[in-house]
Amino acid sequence: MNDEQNVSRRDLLRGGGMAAALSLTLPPSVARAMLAAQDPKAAAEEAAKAARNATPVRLAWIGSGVQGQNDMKQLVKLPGVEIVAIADIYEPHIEAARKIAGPNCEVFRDYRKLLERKDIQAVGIATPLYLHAPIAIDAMNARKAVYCEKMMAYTVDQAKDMVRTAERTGALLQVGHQRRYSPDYHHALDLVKKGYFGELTHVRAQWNRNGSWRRAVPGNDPKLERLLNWRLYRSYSRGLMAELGSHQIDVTNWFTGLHPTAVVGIGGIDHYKDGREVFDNVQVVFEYPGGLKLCYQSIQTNAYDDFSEQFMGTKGTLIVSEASGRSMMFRESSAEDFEFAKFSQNKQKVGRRTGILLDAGATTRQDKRERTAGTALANSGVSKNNWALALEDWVDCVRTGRKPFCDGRIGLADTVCVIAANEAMERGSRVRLTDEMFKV
């Protein structure tokens, strides 16, 4: 019997097998969520016990716009968590954040004053991108744990400075790539590692939308334009590749265990002639060692195909998506049947092909390789979203001192890739990525 089979669901829920869960590369919040989907009664009992015994954690949040408010809404649901301070400069955002955090939350217009509070253990950052690094570095120097939204920094040098600061001070640094905390993605990666898809040769990923990305400015006040629409301007933003593409580049790096060696691409401001300075469509191709290619697209004029990552191997294709009901696997006609396909109750016709819906929360079964494998990702039964699981794990890291699963070095690699892709599109040339770029 292998290590996977030795770890019982009940032991993991009770925490006795948590070390084993970590050895399987699962963040504890993800392990709990996956096992809760299989044994909800036991999970409810253990969750109630954990809530009673939760060590209080006092947090602050810097940047309380849409993203910051969404993060805060997840955090206040966690036992023992109190958001005691927020920092922002825009009054409507401050008022919305105070309603989430509660009346005892102190408001700062200068985040540096917030960092002077000794009782604050950790700080979340959801400001415009160009402010991520300076705020995160100041927070870590103040010995606060940091959760920094993606992309982690505006430049590669800034990202490296963040990693150095975390390692010098011992402060925890987690980057907001929530797919790293998805039970579905962990389940899919397990299938890749077990060789169901053979040798991966190509990856296709896209995040397609139909919308301008522009936010309404009250009274068309020009003083508020760049504050509210910072994503559209190069001084503050790295555009679609940073805001959307960084997530999916991260998944490719994670699933393959590789970093790209070169990138080419094309982009443009071709539809939204509204004064923006970042591309409204991007298409790039990353080259990886061994000939693997990632073809990536993000457009803002058509939402067809929405968002997903498609891993194409010699034996089959894996489509992974955060969208419910969208994760599937397909067998190549020249390959043997997927060994656990007979267990699946979730087969679905897609055109002329039959796919298997994946389910990370399905009761495990033995496949022919004597390893456990879920039979179906989309209907996992996991009640918490990936966003919530990422923040829950960050709070757990604050409590225990455990290193975050998605740390600064992972965020650095994604930053390197995004900056190189934008450079390739702007220059209209092939940009090489060297090993040195990913080193601190």
Ligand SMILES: NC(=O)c1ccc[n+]([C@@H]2O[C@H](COP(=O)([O-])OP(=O)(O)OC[C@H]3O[C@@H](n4cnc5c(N)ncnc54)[C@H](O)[C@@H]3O)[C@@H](O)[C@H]2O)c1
The other form holds:
Amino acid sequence: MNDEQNVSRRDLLRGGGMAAALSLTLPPSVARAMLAAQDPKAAAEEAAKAARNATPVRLAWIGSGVQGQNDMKQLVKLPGVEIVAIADIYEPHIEAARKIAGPNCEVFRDYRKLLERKDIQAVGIATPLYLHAPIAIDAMNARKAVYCEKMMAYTVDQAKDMVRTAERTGALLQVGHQRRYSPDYHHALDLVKKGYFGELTHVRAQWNRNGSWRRAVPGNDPKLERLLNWRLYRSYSRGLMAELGSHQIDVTNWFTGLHPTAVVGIGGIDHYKDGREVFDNVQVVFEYPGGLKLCYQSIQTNAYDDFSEQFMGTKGTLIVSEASGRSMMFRESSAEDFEFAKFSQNKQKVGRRTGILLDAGATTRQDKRERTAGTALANSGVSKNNWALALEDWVDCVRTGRKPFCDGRIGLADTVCVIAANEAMERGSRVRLTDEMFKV
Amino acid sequence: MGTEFEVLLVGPDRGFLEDAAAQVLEEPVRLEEQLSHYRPDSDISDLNLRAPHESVRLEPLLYDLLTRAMRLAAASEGAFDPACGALIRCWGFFRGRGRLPEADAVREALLHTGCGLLTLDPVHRSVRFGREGVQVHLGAVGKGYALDCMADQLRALGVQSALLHGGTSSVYALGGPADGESWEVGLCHPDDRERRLGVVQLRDRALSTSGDYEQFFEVEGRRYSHILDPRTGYPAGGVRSATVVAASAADTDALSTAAFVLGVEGTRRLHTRAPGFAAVLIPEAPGGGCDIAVRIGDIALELG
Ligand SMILES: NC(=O)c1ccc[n+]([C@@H]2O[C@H](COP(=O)([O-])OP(=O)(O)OC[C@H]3O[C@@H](n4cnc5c(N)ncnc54)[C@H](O)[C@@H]3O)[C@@H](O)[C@H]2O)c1
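One more: the block was the form predicted alone; return the form predicted together with this ligand.
Full complex below, order starting with the chain above.
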């Protein structure tokens, strides 16, 4: 047990810890949210102070489809933030986005015109994948801070270009792997680092759904097919590995502090033969240094397992998921009970086994052997979703010039893994991932 | 919302309709992430956690939904109230089946109930609570709001005929069915859900029903409905079911709750103030059971 870590976490969460947070592993937005869950009053005082002093931030958003709208909904909750412009080429999405950004927001059909507006400090990008890099690079060259949705880029070379451009221009670049801003994931990683699960040897992750993944096209208009269903076509998309797998590969890279050295896999277009060009089911195995394996699956014909990442260690199992209340830990029968005992209040039966429900709000308290808040708090957990926290932290970076936690190098490593996995499935052979590939 | 949503779409292209159905069924899931009282990280939970201590900025669509709920609260003289979480919690309806609270606890909860305790700032779209313990609970409009959003999406996709419902208590009829002018929606009898009380014709209209048979608990033979009167702090009585028809399902969802709480006379008053709806109420007969249905406003209802 690492006491130093405990002390710093306590300092962090009990008043006066905000400055300390910067030097720690928690993004400040996450630290603040965890404080608010434990002591809403103290957090509110800090928040009110911050809101009074909040310098205005003028943002723009490029690509205002489903995720762009979700991201904007998080941003408009923040004090001082104004979305002054959006760029998109599809009217219904523009209309929906204007309801979120407000009537004063200027609409562009050509994002390059938007970038000419000097007053815009930062832009978010949630276009189809193939446009991420060209837009992000133009934006950074126009000296805008960038939030680029995942997956970072369509090719590895593009991702490297993005990193280089960020470093050359000094523009901030954050990539939209919002789990990196999840209090639950940070809490889980803390437990991994403390050795609760022993030596991690295997990871199993999946994102399974039951459905075609096809968006309905208004009036069945063929002209709109590729604009709305870009995910299904290879010139815009990298398929399931990029759209879903990239999140979970990133979690594995993050939790292990490693990146894979090889990958094999099998995919196919076996169930939805509707003209799509990307696999409708993928299953790959990544090999990491030291023999750790990540088995990954994403299918579209059975949703039973939905989405989670399962870390398997010699002493126990950790399941983390972005789905609320699904993160659990299990002890191996051969491991001592001691480490798990202090979480006993969160015990839950899962089939024949007893698991411990992880909740950054509640288990952090128990981790420190303190009384739980009981029923006094409506919810023991943190009250902000991961996208909200990721974007709040990005706005913090824009204000302060601090470097983002989830930066271009993280996005690049993830892109390398996804592209290699697709290649392994397409070629039907083992693909090696060399150190060179991850270097800029 | 913990509610099952279903959609029935009519049109010539089955594949297109399947994609459209899957797509609109994502809407309640997305809204649940924003409106849920169970998820700690929903916007509503965030509001409830922070608003006693600071002004909390809301996303504009949520701000609009809350202000709309507050207007309905005002029109219904508080019979429907979105700031009723403290009361719901006090009666144990938040996570459980309910319990009879002490009178003191009800009085205490009432001190933390009511839109009057919310201060809104339309410029920043922010909300602040007048005291700790106030809880916004959009349970009585959320389901209907989801149906409205789904219907809008279906229209935008070019779907012209659809029937959608959330937990069977709120329905939206888009256009009419393939073989008729309007959709026919059956109302169930409060004493026997298998029995049909009547049929309502709906076209581009929403319908919601609040009934004492839906969720309730019993103590010593007495039945306590889950529908609370935010003005008294106790479960509403006197009405077995209240059904409301209007253009928007968010409105019918809230107004059916209001009508159930207000009873026949109160609902008539509400109708003169806000005539954009029609209703049918089944009052409780003096010795229990169901009295004769009372219509308010112009409702296409056929009894029997
Ligand atoms: N972080 C997450 O959890 C998460 C979730 C979903 C999607 N995403 C990512 O967000 C991105 C967008 O996904 P989506 O589901 O919102 O897709 P979408 O198709 O709904 O939205 C993309 C938008 O980009 C617009 N667009 C296309 N070409 C454009 C151009 N030249 N200029 C400006 N706008 C243009 C489209 O009109 C559309 O509105 C993808 O990269 C996806 O991987 C991330």
